[in-house]
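Next up: a single chain in structure tokens, the form predicted alone.
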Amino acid sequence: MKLKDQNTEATILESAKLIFMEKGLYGARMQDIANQAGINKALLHYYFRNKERLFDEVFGGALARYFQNMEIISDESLPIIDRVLTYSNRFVYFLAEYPQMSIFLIKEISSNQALFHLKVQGIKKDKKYSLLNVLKEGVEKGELPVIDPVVFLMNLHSLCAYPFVAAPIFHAICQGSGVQWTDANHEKLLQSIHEFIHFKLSKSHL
């Protein structure tokens, strides 16, 4: 049996990442990925049997990176608001690299929530960090204003993720309205997110 070459596999994964970022799971074709990787389709299927498995491989590895970046939440040497600001920065930059991650998470959780939970626990292992718990404890200790942590988390994730999920919609709206808008470094998006965080978590404005 032919052995798989690690360099070829790495090239396929990087090529798949680029194609999935451009076209998404349902728009991408295995032929597109093979062309991007500079290999034939038969060889691509030898390494990865189907598009769904390849998608999972690309974004499963990305999920591990996501949790590594989010360890800032457990850093008790920093004020909660600083942890949340850093969390939002890392989340936005992560989604800029993997704009399909939100769709991947929805797909994984919808298909098998229990299995997804096991995957996440396997990645996190003994690392205990949860933004929801940090927010809840901050409110209980009086370090944060009285907020609903769940509602705050939903709003924060929406502000971070939706611009990437709905990017084609926004591009079409801007194009149809003749509006030129760019935020290549995501500075405008982050500024808006930071304003929300400061407004909701800072006690000074109350």
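Residue numbers count along the first chain shown, from 1. Keep in mind that this is a model prediction, so the values were computed, not measured. Throughout, rigid core stands for the largest set of C-alpha atoms superposing within 1.5 Å between the two forms. What changes on going to the form predicted together with the DNA:
Relative to the superposed rigid core, Leu25 undergoes a CA displacement of at least 2 Å between the two forms.
Once both forms are overlaid on the rigid core, the distance between the two CA positions of Glu140 between the two forms is under 2 angstroms. Core-superposed comparison between the two forms: the CA of Leu54 exceeds or equals a 2 Å shift.
Form predicted alone done; form predicted together with the DNA now:
Shown below: the chain alone.
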């Protein structure tokens, strides 16, 4: 499996990402990662002292990228609805790359809320421009229809994230019904999310 033209550290990170994504922090075995990387288990510890550190290395970067991606939401040069559309696109594409991220975050947060806050606060710089606040302002200023921002945010995140969180369930459901849920459906998914956003945020349809 090892790609000889890469250095070992990069190979490990890549393999770890693959395995962690597939099996989660606790499901993944160091041996699995070593096999995937085509190296020995001990080398993992040589490069990254322990499992947790390796995990952080993989997901710390991903989280940072996520928040960076999502800064679009505070770009005041665009209409809010366009920002939300872009936000949903980036969210889905991010999750397509890190399908285990949501469920991982959920587990982490629920098991150690305090720790999570520390880590995320270190990454997020400006809480002022969260999607929630942008929505609230949009409603107040009359740029958006009168919606409940919290419910909308919940709905939007649900539509984007749950398909990845619950992929195993859907594979099971679809399997039993002769239908397939594959990556090709991400486009269809996004389309339905965009429909929802227009339905909720366009003033024209009122």
